[in-house]
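To begin, one chain is listed below as structure tokens, in the form predicted alone.
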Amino acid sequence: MLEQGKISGRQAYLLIINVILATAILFVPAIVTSAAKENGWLAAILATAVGVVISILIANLGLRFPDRNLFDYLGDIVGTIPGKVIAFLYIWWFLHMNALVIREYGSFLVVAFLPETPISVFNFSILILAGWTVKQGLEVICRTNEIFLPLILVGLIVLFLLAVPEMDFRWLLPIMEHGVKPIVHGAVIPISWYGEIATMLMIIPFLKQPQNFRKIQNLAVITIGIFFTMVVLGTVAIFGPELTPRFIFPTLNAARIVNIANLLERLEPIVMAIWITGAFIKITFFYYVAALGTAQFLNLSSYRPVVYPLGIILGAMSILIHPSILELEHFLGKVWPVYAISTFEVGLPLLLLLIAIIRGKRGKT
């Protein structure tokens, strides 16, 4: 096995909070807003319900073969070729996925806080420092997340806390005025969110006991839920359903405009810091799971010297991937959602898993 580490359970539900929740709470509330309006902590809620029917999916594929990860039982499942194309699919879709967070993490430093700076800087920087990690392991980067997570999701809570005294709730009215279909249109993309989840067929055997994988999922998605509807409905709450989809950015301009007593205002670090420490976790994440992937699909010794060529193809991608944020928003909320649901969320896993279970397919328990 090219990995060695084995992680905890505890560090599995910390690392999946992160990998889903770091990058949403930004772009979701103004994408979710756009379609459900007022009631888009209501998507958020619905969202949470498909996400955990869409971990329960993902689980029982990977408890199926508790003992390996998605690339060493394709073959087993589909056949060698088959199994070979749909690795390669997953290894783009690690890749794709992970440029688009990088566009996302440098694009949010350059609009917001240093205009002046080429994104080439922000996107090249953290891959190197994400590139160094990736060669430590799935154990340091699951360390790195326990030390960073719970600062973030405490940083989280108090600044909408210190925003409750400028929210008007009467904004979240009325509940449900023109049916489901907004609900459910608005819930669609935090869905491909959760559908994120995908990725964690990549690390069940690394796990010290696998079989509470299915456990640690749930609890992870109804926490990420509980973040999400609490992002929503706090930014919906201060500037209305009409003007919170027109920001980029909502939850950066809710923390603009808290004001304590003109003692305590501009919290704007805050929501960097979180956004700094969160991205670069996910991004190692899914730098981690591409490189792994790509040693296996290459049948390497090892996997850390595809590291920094990744790396290279990451960086070309994220600049060259879209040309402005106003593309890059406009794909997430109209192309991603089908474009990942479909096919690896969703799609993929279920049909691996009819096949799986067709041809009586497991592994060691």
Second form
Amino acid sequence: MLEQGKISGRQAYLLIINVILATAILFVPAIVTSAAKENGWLAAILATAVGVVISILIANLGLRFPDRNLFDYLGDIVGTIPGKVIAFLYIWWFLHMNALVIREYGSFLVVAFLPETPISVFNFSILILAGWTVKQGLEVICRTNEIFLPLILVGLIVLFLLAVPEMDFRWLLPIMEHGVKPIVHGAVIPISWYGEIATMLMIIPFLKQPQNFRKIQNLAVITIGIFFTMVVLGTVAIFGPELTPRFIFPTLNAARIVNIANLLERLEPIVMAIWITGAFIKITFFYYVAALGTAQFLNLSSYRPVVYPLGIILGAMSILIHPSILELEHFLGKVWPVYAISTFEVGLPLLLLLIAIIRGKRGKT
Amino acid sequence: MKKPVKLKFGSKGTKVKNANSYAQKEEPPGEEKCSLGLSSSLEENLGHLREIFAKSTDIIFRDFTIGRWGRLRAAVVYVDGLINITDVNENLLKAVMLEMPMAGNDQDLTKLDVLQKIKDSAFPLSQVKEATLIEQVVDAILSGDTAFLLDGYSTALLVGARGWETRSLDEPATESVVRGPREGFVETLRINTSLIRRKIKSSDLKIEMMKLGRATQTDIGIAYMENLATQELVSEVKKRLQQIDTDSILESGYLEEFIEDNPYSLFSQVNRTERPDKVAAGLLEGRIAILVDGTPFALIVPALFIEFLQASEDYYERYMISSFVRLLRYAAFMVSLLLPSLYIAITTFHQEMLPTDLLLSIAAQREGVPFPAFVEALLMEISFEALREAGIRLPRPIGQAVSIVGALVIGEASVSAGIVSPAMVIIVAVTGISSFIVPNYAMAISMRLLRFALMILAASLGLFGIMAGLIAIVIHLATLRSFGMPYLSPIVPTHPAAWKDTVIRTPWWTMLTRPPLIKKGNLHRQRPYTRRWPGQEQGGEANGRKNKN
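Could you switch over to the form predicted in complex with its partner chain, since the one displayed so far is the form predicted alone?
Below is the entire complex, every chain and molecule, led by the chain shown above.
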């Protein structure tokens, strides 16, 4: 194995939470409410339910081969050449997804905090940091996450509690006025975020006790669901179902209006800190799986030599991939969910699981 | 001086392994040690020693005769100033020169194994060793032993009658306490080991010795509790120490750099202390202490990040007060790291974050200040660092003058001259005070350096730069290990069982186990229910064995 480190169940749990929550937390209220309006929180719950199903699928596939990762057993399931092709596609997906996250990250910082700074400064500075971290290995990524994520979650809860005076829960009514359809519609994009859990297929063998992975993952998805619902409820109760979708980052705007006794006001630095650290770890993790996957694809003995070359690709991709944040939003809203769910997040894992079951492939348990 | 000896008696082939295995390695050319045996001729032996110690005026040779008729010739060799002269005169010279002849006649002297007899019954001294190699004799003399050579015997007696001037036990200058023992280590290793032995009266306390430094031959003591320290840790420490091959070890700082896991890190991965109680506490947690002769600073490994923010007094003062002080320390730690950079970032990039009144007040103060906030902060921080350094190095009487000049010139005059804003002076002062709260000097210095890095990041990228810097620091800390232990444990990797003694300290009677990080043997430091005594449910002092954590 290219990775010597082992991570504990707690670290895996926190890692899953961060990988999905970090970027979603900013965008999710605007996206679910644009379709589901005042029933956005129901869409968040529905998405979480589907997320649990995806999580079960991923765990079933991963735990058939608990001592090896996706790229190791791909060849066993579908044969060497098709396995390489799928592996290559997965590397593409890791890179593409990461480029999008980096772009969202840079855009957020430019739009919300430092409008005169070029986006490439943020993208490349975070990639240098991330590349360095990736070289330190999975254990360090998980330890860093173990420090930051509890702070992030506490920060979110504090923010929510401070914003309570601004909330008017009548905004949440009526429930299901237009039936189930808008809710399903609103849930699609969050489902694609839950689907990012498929990246865990790359690290299941590095758990100290892989057999607990199923439980850990389900628990993580449910935790994420609680935070999703909380953020959607909060922002809709503050801004109402019409205004919320019009913001790019409703969570940030919610933080802006908090004002306690003229002393605690303008709390957006909290949101920014949350976003920078959370997104950083998410970027680092995707970067890591891409580097690990590339090294396995090329049969290298270490993934470290490919880290910085991949970083340059990622940096260039993150800038060139979309000319503006509006197009990025459009891509994320209309194209990405269909593309990601149907292939890498659900489609391919399901296919691989079925083939593995039919051909009776199974690793040591 | 050694060269003639070498030419005369030996070459590489005669080299004998030193007692220390570091000498197994090839020594650099020109520093060959000649290790030949003593001959049975006193003249010859003294000749060698005289040759080796030529031009060393502090080496005293005293030859004399033993017995009523002066048939047996003998000599003592020692370093003036390193021995207890009364001991040598009264118990060594007097014993063999005056008392021996009375004990028997000269016939006995020629028949018996006189040396053995002298060793067995003539020296009223507790430390007598035998040596057969010139090198052993030379080493012993240089360490302060007195060599006793007898004509006709190729064995020398090394008599331990050491005695040299030492500093008396003092309160540790760098780690003072309000409550707690006031004794600190001194420069003599033996006194330091005795201070530890006085704290831990257990046969499990082992103190192994080794010598490091080709020229300095510094004594190193490796102390650990045999029942608590893991064998791997002990052998790892020994292995790393034995790898050291240098000519001098003058302070434990040398060792620290040689044995650290990551020598490129800003953070010290080895704890240092002048306090015997702190060493004892470390030993009782299964750590290893490295004592170095010639310095009052002992090293403790492995060291964790949180320990640098703990003071030994935390364990002596009431737990609620200690916990509060610790929280204060963590806050001060963050302030000293971040305050100047936050000020720069907010006043330069994120003015909207300040409440309007405060913003207006700062803006009014900054009116007329010719520099941007970054330059202003940098100037002030550097002058503050310079003042602090001057305060340490200057002779004590001048120190006060410096602080007056610093306070008046830099504090008052620069504000009234309009070079810096009053807000900046406050920021620098608060940062300075906060950095003094960090109890460990090594950590405080790391903070000071990182503060400058964060200021540069803040000046170029605002809050984002600070966050990126903090992330980088945390990642670096997460990669560090100290003798195999993750540096940030027990925070990450998480060990909730050890959290009773991290950010807060829980009462002694709740800390039933030793920190489970260094696992070995009996983890329990006291029996449960220490506070349950007959006829009472609560109250009174906790009894039972108490160990400092």
